[in-house]
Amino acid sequence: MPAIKVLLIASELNPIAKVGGLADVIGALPKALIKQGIDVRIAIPKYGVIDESKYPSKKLVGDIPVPFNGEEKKISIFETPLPNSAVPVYLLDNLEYLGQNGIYFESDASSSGSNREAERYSFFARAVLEIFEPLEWYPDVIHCHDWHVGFVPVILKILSKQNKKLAHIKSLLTIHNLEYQGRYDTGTIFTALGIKEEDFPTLSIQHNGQINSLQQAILTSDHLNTVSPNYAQEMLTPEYGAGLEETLQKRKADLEGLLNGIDVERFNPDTDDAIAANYSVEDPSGKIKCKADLQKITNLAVDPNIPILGIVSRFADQKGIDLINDIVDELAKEDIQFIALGTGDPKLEAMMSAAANKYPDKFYAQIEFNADMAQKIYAGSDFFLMPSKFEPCGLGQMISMRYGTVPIVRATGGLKDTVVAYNDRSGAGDGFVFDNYEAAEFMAAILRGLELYKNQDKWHTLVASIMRKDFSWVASAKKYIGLYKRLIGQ
């Protein structure tokens, strides 16, 4: 039987172009799919900040007609390897929508932004579809992720109907995070795609003037999946489901939560050359090592007994910042360090900016995104933070244990799936669980964290337990291969 052939179509992709943990998912999963037999590609714009001189490409067709604005207008197809596998990454070049600025127009990556986000990721979208005929190639599957891509479902049914040879390609919506959605201007895209609501029955379904980009694919789409089994319930609630829980509702028979896992080469204690010193479960000693390093990066005193807690995000409501916010000058209190890294909301960064200057022995704030400062944080620290409002899957609790950090979680999405709540009477457990959004519970989970640190025996074989928990991309490359296969009806 010939390989499964699936399009992973997305506007983020670690390490060629990376903003969030979407880059971190698109970079590693083909990586486990293509070692089970997939024969995956992957397709974003090429960016004008993608660094040519680390990412070469090759030119494999030009001047490929897109129709678009009421025009006519042309991309070619470049190609680079995935670093480090033979996963082709296909480059979708046009000066015009997809080459100028950064990978998104707006600071949050968009939930409704500027038209120009518009038309960028809807000109993504059309484009993609005409890529097949000219690479001889078609997939498939093509597996969506998040609203960037969320109109290609509807348009390849719409295209569908004229051209048979896309007519067998199956569409998969993974959905990351629901807060983000792309909610535009109906006008501009229907005119900009050239379709009519009268081509597709989803396309009637508008709010104030505004079609939702994710909403479409959600509707569309031939099945759905997110990020996590907890999200996928949550997902389908008022509290979580940020306006789109009745149409989830809609498409439940077909929506299923599979976990994310990490991508374990690039996170490896023992091979990582971002930390001071690499260890492993079998000799933890070079994290003794990495500790330090972090107190003297930070200007913090280096003393290996002093617990740090650390935090790596993305500044936002979201992400419990402001839990973090209640909370300072309760931790002061205690003999710990407490360093953040991260950026986003400007209001959100002057709390951790804030928190550092009032207790500038204890705490430590960096704001900008840094990835070795971010390994460094990984390895160094004892404690992991995310206190997050929602978090679809995270990926951070699943590194931080990697690394024998060990994390402390509010009970929600991802995190509830991957981080078992620590018993102290029998050993059993990941790390310290809250379950309510609120500072008292958080400030309570720290505490009984703090309290096991002091007793380095239990301490060191929760360390140890963690440190051995198995977050790859295997089991979830199985599952995902088992999905294209119902849906192409293997």
Contents of the next structure:
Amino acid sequence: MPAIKVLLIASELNPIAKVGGLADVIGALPKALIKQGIDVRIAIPKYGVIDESKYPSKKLVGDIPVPFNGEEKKISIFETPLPNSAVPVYLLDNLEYLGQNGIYFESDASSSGSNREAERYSFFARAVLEIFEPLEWYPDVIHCHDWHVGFVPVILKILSKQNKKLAHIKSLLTIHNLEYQGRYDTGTIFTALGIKEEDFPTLSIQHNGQINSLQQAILTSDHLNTVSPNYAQEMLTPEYGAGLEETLQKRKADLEGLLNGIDVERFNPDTDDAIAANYSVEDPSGKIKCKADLQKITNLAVDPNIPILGIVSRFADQKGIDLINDIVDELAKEDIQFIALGTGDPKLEAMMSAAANKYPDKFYAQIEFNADMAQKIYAGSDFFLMPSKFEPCGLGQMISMRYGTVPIVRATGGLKDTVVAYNDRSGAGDGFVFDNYEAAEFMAAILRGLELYKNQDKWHTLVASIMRKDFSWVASAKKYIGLYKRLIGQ
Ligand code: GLC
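We have the form predicted on its own; now please give the form predicted together with alpha-D-glucopyranose.
Now the full complex is given, and it begins with the chain already shown.
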């Protein structure tokens, strides 16, 4: 049987264009798919911020017409390999819509707030469907990720009516984050995509006259999934559904939760060259060097006995930064060090900087995205904090466990699926877990963790056991392949 052909499309791709966890998934899942025999390729916009010196690309085809806004626009397709793999990445080039500014126009990752964002991604969604003919490659499945490419299943259904070559292509939508939905003015989007209201297979116009791209994708794609089993349940409720719970209820039968993995080759304390010393379960001695190095670069006291609480995050409301802010004074009373790395919402950035200014001996905040520093925190910390309000999957907790750093998480979304609460009597479990989004519960979980840290025998047993957990993509990729096969009727 010929290989199944899958095109992944998204707004982010690690390491070429990374903002958040979405990029990590798009950069890692295809590597696992190709190893299991899938003919997988990726398409993203050719953003101006892509570093050409690191990721040189070659032009495959130019002057491809794309009907948009009543005009004929043009794109070119460039190709670059996904680093450390044979997966082809197609970069769609069009300066007017795709090439300017950063990945997103707004500081808040994937915010979908502005018209320019809406225009960029509706153009990308339309353009992607024009690349198959010039590439002489038609996928069996278009695997769409998040709102940015939400119009792809819609346009695909419409175009398939006239173009038989598209008719067999199935669409799969993976939802990484329900909070970002991509809302468009109805008239604008109809004009942009050149479609009429009656063309829409499953049109749903919202009360304010807007069309929501994620909602359209939920209604129209052939199948959908999200990135953890628990979030697949949560998203059907008003608390987590972000206003789309009723839409999701309609597709409940076609909705499943497939847990993300992490790139275990990239995130490996035994080979990671961003950290001060390598280590493994068999020989964990390097971890203490990583801790000393982290304390040094953050200007905190170099002392192996002071537990470090680390956080690496996109500073968005979702991530529970305000909960950390609530406990800063209480935390400062403990013998701890706290290290935060991230960017995002200026209000949350300011909270972290304020804590560092108030308690310079204990708190350190670095307001930037810095991949090497992230690794140093994963490796050098003792605890990793993820007090998320909601968390579709969460990757930080898995990375931290692989580095022997004990997670303290709220039992929500994928955090609940991946971090089993530590049981002091049996010694089973992975980390410290709290249920309600409340500062007191969060603080109590931290205190339980600090208590265990004092018992170094038990502590080291826990560290070794979380380092042994398997978070590789192999199992998840198998599940995605099963899904692709079902979709195309194999
Ligand atoms: C989004 C979610 C996060 C998930 C990631 C990858 O960033 O917020 O929970 O891990 O996507 O799926």
